[in-house]
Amino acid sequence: MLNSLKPEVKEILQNTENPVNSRMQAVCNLLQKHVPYYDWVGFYFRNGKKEELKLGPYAGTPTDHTIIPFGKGICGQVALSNKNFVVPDVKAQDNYIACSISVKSEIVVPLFVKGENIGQIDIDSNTVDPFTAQDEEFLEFITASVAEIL
């Protein structure tokens, strides 16, 4: 199912008639609508030179976590580690920032431009342990595709 979304993602991102943020918003909407266990989909980006992430386009319930310091929560840890982070059960994670009591699991994949980690895609799920290697590969495709337009 995930691979079947790739052509649509490419089409959205390559439509230069729309601003970059609109294209990224459309990708968030697409993923949240078509992947049943992607309950919240969003991008965070490094906030200028600050050691923090700032929320970009997202689809799902509004969050208070619009700024996340590096090292805090799953997103903040990925900002430092430069590695994918899959959390099968958020209750088992010490350094987790709860966005909603309904969130059970999370996956975060960094976004690199010219070798530099400039942001990430963050997916929250209301299902325990739904993410597989296929999700990681798919989200790496998403971040690489977004990197091409930044």
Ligand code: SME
Contents of the next structure:
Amino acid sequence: MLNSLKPEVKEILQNTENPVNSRMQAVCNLLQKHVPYYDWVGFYFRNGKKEELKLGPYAGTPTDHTIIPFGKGICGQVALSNKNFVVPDVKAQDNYIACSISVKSEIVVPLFVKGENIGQIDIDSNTVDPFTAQDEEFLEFITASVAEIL
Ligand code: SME
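Alongside the form predicted on its own that was just displayed, please also present the structure of the form predicted in complex with the named molecule.
What follows is the whole complex; the chain from before opens it.
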């Protein structure tokens, strides 16, 4: 199911008629609409030279967490670790920033441009423990594809 979305993701991202932010927005919309357990889908990017992340395009409930300092929450930890972070159950995490009480799990995959971690894709799910290695592989495909157009 995830793999079947890849051609459309590529088509959206490679459509140079649209601004880059609109293309990323369209990818968020696509994923949130078609993957039943992707309830919130968004990109965070490093905010200039600051040690913080800034919310980019997203699909789902608006969040108060538009700025996240490096090290804070799952997103802030990934900004420092450069590694995927899969959280099967957010209740088990101490360093976690709750965006909505309905969120049960989360996955964050970093986005590298020329080897530098410049952002990430963040997925929140209202289902406990929905993410597998296939989600990691799929989201790595997404971040690599976005990196190509940045
Ligand atoms: N839960 C995230 C914060 C971002 S929201 O999920 C949109 C975290 O702990 O970093």
